[in-house]
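A lone chain, given as structure tokens: the form predicted on its own.
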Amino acid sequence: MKSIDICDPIENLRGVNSKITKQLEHLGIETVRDLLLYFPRRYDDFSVTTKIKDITIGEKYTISGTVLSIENNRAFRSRMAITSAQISDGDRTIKAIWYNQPFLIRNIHKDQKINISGKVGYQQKSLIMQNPAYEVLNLNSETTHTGRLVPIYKETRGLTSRWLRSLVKNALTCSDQIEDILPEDIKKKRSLISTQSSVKQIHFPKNRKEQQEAKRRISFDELFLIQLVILNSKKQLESVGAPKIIPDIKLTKTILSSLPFKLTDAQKKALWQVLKDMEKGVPMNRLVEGDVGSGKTLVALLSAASTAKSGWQTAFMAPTEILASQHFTETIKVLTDANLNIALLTASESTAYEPELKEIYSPKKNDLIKMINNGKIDIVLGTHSLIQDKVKFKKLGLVILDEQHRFGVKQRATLLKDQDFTPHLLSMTATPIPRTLAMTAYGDLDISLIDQMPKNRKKVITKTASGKERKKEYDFIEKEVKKGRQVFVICPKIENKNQDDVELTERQLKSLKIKAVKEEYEKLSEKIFPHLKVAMLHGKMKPKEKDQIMKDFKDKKYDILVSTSVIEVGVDVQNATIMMIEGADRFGLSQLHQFRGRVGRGEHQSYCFLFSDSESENSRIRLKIMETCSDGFKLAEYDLKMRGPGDFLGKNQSGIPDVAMEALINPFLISEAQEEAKKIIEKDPTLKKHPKILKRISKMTEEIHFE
């Protein structure tokens, strides 16, 4: 028989066929090694065996002992195949049931050795397990299924964790032909096992501590890759000339002079350090992160000011043309006295602002961008509209991304292109970062807080609720609106579909009762406020639709909007008073911090209601933290113990895998990992020395992405 290699193509292993080929195309697998660094997301701990005389009903465990019998029957309604079998550890009995698999009475016989695992229940006055992990057991081998720590992988449709796990166990033979990047010094400092035996360990751990000594050595990789990318992105920054903007003091002045509010201090310090950043002749690379309302826009506007001054151009991204456009409004109202020339450009907008006269003007498109190309236009604002072939600024001193992880790393790049010089790059989000991800993922960034709030905004009084209390919220919510107040409601998803939920049953799903948007807004405005002005909003709308509703709503058209997501970065609508969130238990703290930033941008006192009907004592934990925090970055803190850094990053999109992803909350092990990333560098800058470092770096970087 041929051996395999790491590097075939998944359909060489034995067990795979044409079907599961495509199967295993679903979740990234496509070669040998794909599969073996396809790690499980989590274990049942099946290892201990119990004799059934000590088991309790509700708990899981795993029984061995011999078929008595096994047969096929159907329910008498449904018809549903059920396979029914009498185990016996040669003490008592328990019957095994599993339902739709009839195909398993030619796999389990009468007389054979097997173990199940699973929970243990009662019925008809014996003891059921129902659909557990079975295993026939034979002389000498190893257990796969059950009597162990048991992987449990991302499945997909017809392809399970059990059927995995055997694909898995055929490719070990290979995995000695995976590249172990790390020098023996640092294996042996750090205490780390073998690449080979962290990739066995992984998938098969024998106890606990197998597989945590597994899961150390992957994310140790993971995260000593990360750093070294970043030190090798920074270095080529400071290689590179970057224009040298002169502070212009005495306009800021002018221009802080002219506001009818002073700077916070958090608000001084970040301007300042941007400031200074951008004189030093390399390019900044900075982000601002701060809640909704801290004034990040204004330090933004600030320097670009004095980049104008400086006779370079600034370049405003945002990621939706609504915003784009109240920026684009904001700017000229903060630099009226700055006597610069502001254009706004997008798919459907094309607009400039006259300094002398004061007047703002819609030029074509055509002609806008000709202005922006021959260096008129001191400050554009837009959306990926300012990435276009045709728009090629003459001299970009300034790029300020707002939400820039919303942009792709080759949108950014594209609006870098064509220059003899970097520009700077000043980032902006309001979702806060926790530390440990800042030395990680944001690890290329120098970071400026505002962790400080205008001292006139008042804080939005939060309240959790469950469905019981929702008559009382409605009452509220109508009196506000008589008021002349506006009401945001918030859903989960769009529709009631099972496919965003494969991991929760049925049951399961009807207990959460997930709001969806387009339910919502039909009872809201069909049943409980016929007579007020509801409207919609999805992302599955068109952009100029979505953009055309929250303009509706900014101008007073709609009383209540109900909506996903989306709004999550949205106009500042200061007469909306109410938040409203179903299933909010469904959000992490800092999306639910967010989402609460979108009311008390005005005068009025205003609220974030967040109902949730889930029964989960951690749900109603998270939850009652927003009665009584308003702090993001503490939020964020709390949220990434309790949910993972999955919430910031997304794992489906990070491209790092999900065992290494929980590294990214330990400080200890980034903190070895930038330590030995720091001591490759300083000896070998271009790595040519490690080139298998080299490698997997090069892979990296195409792969693992930060947005």
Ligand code: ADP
Given for the second form:
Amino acid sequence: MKSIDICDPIENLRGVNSKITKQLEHLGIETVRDLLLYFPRRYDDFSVTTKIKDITIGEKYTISGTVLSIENNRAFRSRMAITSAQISDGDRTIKAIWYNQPFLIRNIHKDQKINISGKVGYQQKSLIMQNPAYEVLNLNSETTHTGRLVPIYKETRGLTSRWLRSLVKNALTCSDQIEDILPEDIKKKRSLISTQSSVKQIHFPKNRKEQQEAKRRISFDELFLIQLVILNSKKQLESVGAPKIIPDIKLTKTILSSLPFKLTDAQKKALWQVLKDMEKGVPMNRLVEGDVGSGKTLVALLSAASTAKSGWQTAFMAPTEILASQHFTETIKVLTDANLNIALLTASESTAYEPELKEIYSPKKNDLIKMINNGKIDIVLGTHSLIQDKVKFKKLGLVILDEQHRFGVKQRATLLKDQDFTPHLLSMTATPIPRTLAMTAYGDLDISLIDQMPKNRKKVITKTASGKERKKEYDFIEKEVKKGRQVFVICPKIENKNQDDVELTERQLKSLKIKAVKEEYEKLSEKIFPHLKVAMLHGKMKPKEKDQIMKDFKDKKYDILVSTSVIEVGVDVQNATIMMIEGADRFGLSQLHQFRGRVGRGEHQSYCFLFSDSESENSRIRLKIMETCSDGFKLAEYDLKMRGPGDFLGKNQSGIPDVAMEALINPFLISEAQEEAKKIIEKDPTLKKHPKILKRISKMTEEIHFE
Ligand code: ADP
Ligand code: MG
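Having seen the form predicted on its own, I'd like the form predicted together with adenosine-5'-diphosphate now, please.
What follows is the whole complex; the chain from before opens it.
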């Protein structure tokens, strides 16, 4: 047989036909290397075999024995094929039953030694295992599917973990060809195993220790490379020029004295950090992180005011049209004494504010673009329509991104290109990113925390309830609506019972979500509140439709808005006082907190109802926390502990393997990787002496920029 090469296409492996090739492609596996780097998401611990006399019914075991008999039957009614085998461990017997797999009779024979792993039950006076994992034992080789830590992979339709296991095992014969990028001295100093061993051990660890070692090595590489990319991009940024913005203290004071409130200390500090950054002549790259309603926009606007007075333009980008236009209104209000030209440019709007006459007018879109391009407009608010080709800012000094995690890195890059100077970048997010995570995932950003709320904010009263108590809350809603208030209803309602179930595609998930919203909408509008005005919002609608509904809701044309999680971002509906969330246990606490932030923005007392039918103690406790805690950062830390970093990064987008995800929050490993990355860059700034590392980080940088 021809030996396999790690670069070979996957179809060169034995047993892989064109159909399977397609399925593997779904999992992103095209070459043998891809397969080897397709790591298990978890393990079933079948490492200990148990004697039948020692088992407890209802628990999982691996039993090793001899096949006494095996036969196929058909179920009386359903005609389903049932394969049953009697297995003896020399002392007692157990029955194994498989459904719909009549072919098993060809793989498993009488008198063979076999392992079966699974949950033990009791039926018709016999111990049984239904659909156990099984493995016919070959005394000369170690087991793959039973009697060990068994790797479980993310599956796709038609490709099971069992199948992937065999395939990976086959491919592992060339694991020695995988490159190890780390210099020996680092490995030695940090007690890291080789890449080759880590790949073998991550798939088929002999024990927990081997699995941990492998995970540590793989995670270290990931963190190390991320740190290198960060150091590199920081260095690059420092080498280009940026506009020097002189803080206009006098103007800042004038603006502040016109407001009906005082800045919080946290806002002052953040503003100060931004102004200091922009003075330097090196591009700022700063993230302002602050809870919903903490007043981030104001910090951004004051930064824009100084930028304008230094003769530079600001582009302020929001993720939706409605947010952009909300910001436009706010900007005019706040900067009314600053004597600046302000404009709004979105797909459907082109509006400008003339400061001398204090007048809002609507130029033609092309005319507005001309005014931006010739530098007349000081501050432009908009959506990503600001990055279209025609818009070429004359002197772009500051880019502000609201809810920045909504923007792709690519869009960000587009905004920053084509300038003699690189503009300063200020991003804002209400999703608190726990510190450890920020060090890695957002490591190239400086962070300002606004960890303080303006005084006199009313706390949103939060209550968790089981579905049965809905009636009471519906009555309450009725009363509030009569008082003239409005209500948000959020529903996910996606059953995702078993992590190992075949994964749904994005499209399938979306359609399920929409089904849930539609059902809820019909229920509320037809049965519960037929006399109220109910609207629906979901992700499949066109942005224009969505914006229209949000606008109408804001204008009180509806009483209740039923929605998927698309309303998450900072839209301000002052009159909405109730946020009702169905299936609340399926959201992260941070996300629930975001939803909750949609209400309590006006003068009225607001409420948040969290419905959950989950019986798990864990979800109950998680939701209870929402009742007492209104600190987004605490909730985020809690989420991170309970659910891992996927919630913050978007598991699918981040491109970081599951096994390394956890490491992103391991402060010790992070600082080890950080130290080593710094040392390498100090000694070898261009990485000339480390070509393997250079190759990997160039590839990472490319992927980041072209995602
Ligand atoms: P977010 O941080 O969620 O973007 P916003 O910037 O939208 O919050 O601020 C929410 C509201 O709070 C706005 O109406 C804003 O004018 C107001 N606000 C901002 N700063 C303060 C403050 N220091 N005291 C009182 N209200 C403030
Ligand atoms: Mg905001």
